[in-house]
Amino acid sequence: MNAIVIYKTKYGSTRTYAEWIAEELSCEAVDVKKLKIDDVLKYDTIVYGGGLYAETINGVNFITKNMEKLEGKKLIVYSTGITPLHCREYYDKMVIEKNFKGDIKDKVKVYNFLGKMIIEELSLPHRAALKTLKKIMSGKENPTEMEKMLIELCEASGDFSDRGAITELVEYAKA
């Protein structure tokens, strides 16, 4: 297999997953900042990872804006974040539809992994966004279950990364 794992990370968990996946696939993990699209065209399998911020996969446009050039490649995208894995309906509807317009979602296999969020390590804008989100959700008279979960997530500090979570992605890449 001729593969590459590309990632864009802000707080480190996306890079951690990229390194784990690359190790399992016996290939290289490279920060997207070091690449141009022409650098990856020689690979048959391209794995891209980015953190999840407001339902947007960080840097995924590296893949989506180059779909024509990537035609015929096995394309795999993963995101890292703290959205609980039992929220597949939310993830599939909101995240996949937001990031993969039109028929792109049919050409890319997408995975979501738990990452880390250490409140003290977040940038000021990210901490402010969490505080604002929590305030908005907490002020609702009858919050939905999703809104209640968002309130809890605003306080979820820790590293939830799990190497075992990559198994399905790795198996798909190798198939």
Ligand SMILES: Cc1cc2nc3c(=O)[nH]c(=O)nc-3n(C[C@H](O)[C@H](O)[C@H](O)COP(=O)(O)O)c2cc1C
The other form holds:
Amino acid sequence: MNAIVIYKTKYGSTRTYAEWIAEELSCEAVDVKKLKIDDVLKYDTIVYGGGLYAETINGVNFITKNMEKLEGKKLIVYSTGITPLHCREYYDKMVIEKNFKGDIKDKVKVYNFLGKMIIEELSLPHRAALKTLKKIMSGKENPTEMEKMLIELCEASGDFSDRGAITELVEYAKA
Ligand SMILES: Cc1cc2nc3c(=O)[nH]c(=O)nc-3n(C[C@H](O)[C@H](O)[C@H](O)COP(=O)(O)O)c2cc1C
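Give me the form predicted together with the ligand now, not the form predicted on its own.
Now the complete complex, all chains and molecules, led by this one.
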């Protein structure tokens, strides 16, 4: 297998997963900043990872805007985020809808992993964004399940990364 793992990270969580996956696939993990799309066309299997920011997979347009060039490749995308596992079924579908328009979702296999968010490590704009989101959601009279989940998300702090979670992705990449 001829594979590459590409990642975009702000706080390191997605890079950690990229390194774990690359180790399992015996290939390289490379920061997307160092690559142009033409650099990856020599690989048959392309894994892209990005953290979730307001449900958007960081930098995923590296893949989605280049679907024509990537025709015929095995494309795998993973996100890292801190959405609690009990909300995942609903949430993961939403992430797919938001990030993969039209028939792109049928051409990319998507996995979602728990990542890391340590409040003290966040940039000031990120801390402010979470504070504002929490304020808005907490002010709702009858919050929906989604809104309750967002409040929970704003308060979460910790490293929830789990190497065991990559097994399915690795098996799919190798198959
Ligand atoms: C401003 C902000 C928005 C976020 N939005 C989401 C989100 O919509 N869904 C989610 O599950 N996690 C969200 N997170 C958590 C990050 O996705 C999580 O920390 C991720 O592992 C970061 O990956 P990275 O450090 O590789 O960039 C958010 C974090 C911040 C700071």
